[in-house]
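First, one chain by itself: the form predicted on its own, in structure tokens.
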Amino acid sequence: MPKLASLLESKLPANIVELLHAAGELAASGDAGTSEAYLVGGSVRDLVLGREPKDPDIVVTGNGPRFARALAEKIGGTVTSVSQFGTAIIDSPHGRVDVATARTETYSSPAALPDITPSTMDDDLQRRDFSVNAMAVSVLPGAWGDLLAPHRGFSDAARRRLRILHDASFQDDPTRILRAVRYEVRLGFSMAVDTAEALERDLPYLDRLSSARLLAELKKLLMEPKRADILRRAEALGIIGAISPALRVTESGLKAMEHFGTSAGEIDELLYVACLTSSLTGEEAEAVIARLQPDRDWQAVIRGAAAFRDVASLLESPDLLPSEIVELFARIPVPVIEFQRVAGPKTRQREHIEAFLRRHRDIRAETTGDELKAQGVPSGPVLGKLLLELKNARLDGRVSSREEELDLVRRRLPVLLGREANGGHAGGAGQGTRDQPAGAAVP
């Protein structure tokens, strides 16, 4: 096996290098109850592709958080966090550094989280998802660069070629599915025919996985640099069907996601899933929210394309008040309005779109609810009908100031009061139509 050496030295930065001859030289004083350090897994990989690996993974033999305690000591950093797999991370002057417990892992059955035994670096690379990321390169000062590839890891690597390491690999972590995918494209390799094969075999088995670990998967697929074409290529082999049967990748939701990629600063994840989700119907929108179980953030973005058709060909009239225009998008994630923007028909909906987005939304009385109050306004629906009328008065340009605003709301709230006497039956609520303006005089 060649000896990655000079690769440690020339693709690592200075600080990293410095990190693992420290871990190197505390496994070979024997004081952390380990005689063995390796860099493990991507770290690896990327070296052999010529790539600058992103923060290093360390695997010892023995007690990976005993280890990373002492390394922490060593460095000036600090042990962040320790998991039930014998995982442990540091926060350091160097930069952050993952370590693990060599193990093997057992399946109870597919889909399930394993139980784990600490274990020989050898079963440790053999538990791995892939052959390239199956590969360790030692620390110690003596063995320094050593290369440990017993799954041909490096010569898949040469050839560009993703390859599980038996059969069952995708029954007994599905979500290695997804991975399989992100590798494929992010590294520009393809997979092994009998990798191919296994995964198309086991995509029923996605259905066995939690709703959480798939969620995981899918929030990192989506922020891929490449993720269009990880989803194109996930659509060709029928993954996002074995998602969710409701699921489905749309051209034009792919070439909005390129054009948000190519964006100057970071990019909300949720513009990302109204790209995924934005041919949706109420019934799929409802169908994938029970499979995913997401945040209430993603589950009003997966809804809002149902929700944007029912407004759409009311933003085709030519003379909508802007405060229409908000009303019309009160109930509309602003990612879903975005992806609008970009991907939906060039007519008076896309002028309304841009108005909203570029002016409207920003849009705020100067006038504040504690302000109102100190007026004496009355805490409840009135306070609410007074400062939405100011708003819209706003929107529409029908006051310009905060004096102007005051005036509104003397002459607005006798009528308000009045109706909330009046159990709120005495005509509409006034917020500035255009049969009656707001600021219009009372009697």
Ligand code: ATP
Second form
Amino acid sequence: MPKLASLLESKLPANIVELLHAAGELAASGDAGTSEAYLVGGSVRDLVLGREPKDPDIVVTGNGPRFARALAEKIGGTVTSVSQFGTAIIDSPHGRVDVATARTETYSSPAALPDITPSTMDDDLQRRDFSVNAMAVSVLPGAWGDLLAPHRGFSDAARRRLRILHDASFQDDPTRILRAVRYEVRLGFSMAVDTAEALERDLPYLDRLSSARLLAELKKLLMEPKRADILRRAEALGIIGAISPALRVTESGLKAMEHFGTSAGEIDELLYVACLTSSLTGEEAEAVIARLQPDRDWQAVIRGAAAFRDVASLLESPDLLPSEIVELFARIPVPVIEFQRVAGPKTRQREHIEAFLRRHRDIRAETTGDELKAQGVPSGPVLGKLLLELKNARLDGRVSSREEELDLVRRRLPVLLGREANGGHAGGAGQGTRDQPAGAAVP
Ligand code: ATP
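Switching conditions: you have the form predicted on its own, so give me the form predicted in complex with adenosine-5'-triphosphate (ATP).
Time for the whole complex; same chain goes first.
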């Protein structure tokens, strides 16, 4: 087996090399209940491929959390979390490291979470998703850099081939279907023929995945720099439709993703959700939400495409006031509007969107609700209406100073209070009436 000693020293940051030496020495001493410690998974794959490895994962035989506590003490770090699966995280001056117990995984039924038993290093590699991820490098002083790759991961890496370790791999864990396209595109790999056939055959198993696991995997996909290519590939393989028949990727959605991906600054995940779901109807949006059960922000964005379509034709009017534009956009999440700025037609709609994003959405009245209350305006619908009128007046340039705002309040308050009284909403505590306008003491 090849030795990766020099790669370890040259490709990993010096602080991580030190940390791995410390882990190897601790294991060799036998003081932490194990005699084997390996660097495993993605960082070994990346080392072999000459890519920048990310945070290291260490696997030890025996008891990972016990080893993690001893290692944390040795390197001046702290164990920040321990899981029921025998894993632990160390935060240290050398960086963050994950420590796991070598284990076997068995699946009681397809797509279920695995049952776990502490085991040998070979078993631990056997449970992994693809051969290139099933490699380990010893960090023991006497075996520093020895590669363990019993599933031909080393030659698969050389041939840039993605291969599952056994025929039922995608059935056991259908998240691997999404992982497969993620790695193919990120690493510039191709699936082995058998793997591609198994993936196509096992697409229906995606239905068995819990919403939480599916969503987590989709989020990882959206955070990949080459997300658009991954989604193109996923669509071509039938994966998108297998996630939900209501979901589909469109070329304009993917183009917008590429646009946002290359623009500077930190990009919000929701922007990519808006791109991915930009063609959904209201009904399709509900189907996708039912399948993924995402949080409220995701839900609003997924529903946003249909909501935008409802107002799109109104946005073509030439004489919209800024306050009317703001009102039209009130129920549409900003990521959906951002998407339309990039992908929508270059008509008047685009001008209104630009104006909204650049100026209107940040405009507020100077006078706050608290100030109005302090001046005697009763809490409730009147206060809300007054604040909205102030904001709209600001937006449309009818007021431009605090004094002008207060002047507007003076003129509008009696009218609004009167309307309240006549509208049948008055009479609540502190609401005031036409006869007794709540003691409003606006100067
Ligand atoms: P990435 O660079 O995307 O983080 P990674 O390989 O480090 O890649 P993780 O999701 O952090 O990926 O997983 C770490 C390792 O755990 C993988 O390299 C793989 O060996 C194994 N693994 C992760 N998820 C699965 C899975 N669903 N089935 C089998 N093995 C998995």
